[in-house]
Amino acid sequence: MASVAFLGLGVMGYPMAGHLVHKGKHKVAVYNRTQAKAEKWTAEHGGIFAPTPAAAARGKEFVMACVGNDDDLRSVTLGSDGAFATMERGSVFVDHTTASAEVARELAEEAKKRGIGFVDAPVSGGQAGAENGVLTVMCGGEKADFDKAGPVIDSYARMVGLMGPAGAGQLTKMINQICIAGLVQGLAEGIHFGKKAGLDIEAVIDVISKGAAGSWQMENRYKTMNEGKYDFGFAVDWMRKDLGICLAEADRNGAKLPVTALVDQFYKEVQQIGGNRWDTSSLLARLER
């Protein structure tokens, strides 16, 4: 058992924490930006919620953290109420957040000048994957804080790896987006071609999952996409940030991600027609128009 702060309970963390209680038998706290939403898993999980991340932190072996983005995570470490002002010496801040690699080199280093240890940890598996407590997370960092903080990850993961040093996660999740990207445009591609010409779609997808086209895209999502249905699972404007963080990025190392670059914009045109909140999937919806 360990004594652990989980900030940020959103879609993602509020499983997340649930399942440092339940499976890991850890000792939570937690804050979340709107308090209700932390009295609310109090009440179905115990612990207790805290006003501010510093208040989390305090005598905390670990932190977790899951917030939106780059300054949403720089406000709940920093300054006089984020956790790294009461986070004591030898323990470890963990940050599940999909940000970018330049946030977390910046965190790690300020950790690092108090002796706190600092893994960036984003994760792949979508909000079923949280609930279900089998996310995969790649993880950056110095090797010994990794295993320290390891087995409380494992109590939301089903594969947890060290990618690199400090930013290498979110350098990771970043090409787990980019693959993403391609993979739903592929099969809303052919999803739709299917459709034109006539064809029995789940017929189709039965035969072509299981030869080299097959993808976890295709297994769980060509019968939504199929239906049009599109008011679940990761959200657009989610990916349209992800998407953003991956080319700002090949900005800076002079990486070429045409394919990438090109499916944000379709991204853009499913926001237009009012698509913000739909899954990454409904990029079948713009052909269909």
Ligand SMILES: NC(=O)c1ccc[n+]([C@@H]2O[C@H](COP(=O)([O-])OP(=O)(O)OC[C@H]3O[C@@H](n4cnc5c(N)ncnc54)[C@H](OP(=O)(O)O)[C@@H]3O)[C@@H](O)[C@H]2O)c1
Second form
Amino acid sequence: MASVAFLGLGVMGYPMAGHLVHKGKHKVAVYNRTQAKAEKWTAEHGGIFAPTPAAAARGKEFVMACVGNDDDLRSVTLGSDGAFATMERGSVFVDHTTASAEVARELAEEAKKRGIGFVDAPVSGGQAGAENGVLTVMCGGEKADFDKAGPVIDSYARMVGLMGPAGAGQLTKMINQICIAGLVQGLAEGIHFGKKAGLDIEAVIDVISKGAAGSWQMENRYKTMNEGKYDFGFAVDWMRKDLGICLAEADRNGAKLPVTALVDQFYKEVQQIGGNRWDTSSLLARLER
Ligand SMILES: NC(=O)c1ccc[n+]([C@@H]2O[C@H](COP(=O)([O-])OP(=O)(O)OC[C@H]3O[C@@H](n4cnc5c(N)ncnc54)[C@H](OP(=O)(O)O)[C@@H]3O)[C@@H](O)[C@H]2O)c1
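Taking the form predicted alone as the starting point, write out the structure of the form predicted in complex with this ligand.
Okay, now the whole complex, with that chain kicking things off.
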């Protein structure tokens, strides 16, 4: 049993922090910018909520965070109200935000100056993965910090891996998003084509999902895509943030990502038709307009 603070009770963080209590049996304090969510969380799970990241982090062995982007992450770690201000030497900060590799390296360095460990640990598995405690977690950092934090992360994960030094978790998540982008566009085009051809999409997917075209996206998204339902899941706004991070990193390391860049523009068009919060499978809605 460890003392843990969790910062950011959003779609992902809220259930993740709950698993720390119920599965991990840890002693948990939470912080959320909008305090009403923290009050709701403590009413449901026990523990305490704090008014600032610094107050939540004080005296904790581990501080986990899951906020929006690089700047949000800086705002909960740095400064007088940030978690780093009160974390003690030997404690470990674990960041589950999907952010850049650069911010991970920057914060790992800041943490090191204070004797704090830092692990960048973005997740895959979506809202359902967080609620069911079966996320895939890709980590970057020093092995000693990873070894300490791993058993705590296990509270909401099915797969946890150390991919390399600080930033390597975020780089791995970028590969995850690059692989998803082209695949979802392919799935959208396949369903679009099938409808135009007058085929029964249910029957088509039933057959081809068992062959080489099968994928997590096909299994989990074809039904809602076929019905034109997108009001759930992983938001297009988040995907564009992630693809922006991938494309910026590719500019730095020289990787060529032509399809990823194109699909990013397709998502921009989905935003223009009002799909900011739609699931990423809404690439089909763009084709059907
Ligand atoms: N949703 C998914 O399926 C999914 C899957 C994998 C990875 N991710 C990644 O996980 C992260 C969180 O996603 P989510 O879906 O949980 O987002 P979300 O529901 O929008 O929650 C974001 C959380 O961050 C907090 N926050 C944002 N900016 C902040 C700031 N400047 N200072 C303090 N707190 C701040 C928000 O507080 P308030 O309540 O006050 O707004 C909220 O608790 C993102 O990086 C996302 O890309 C999401």
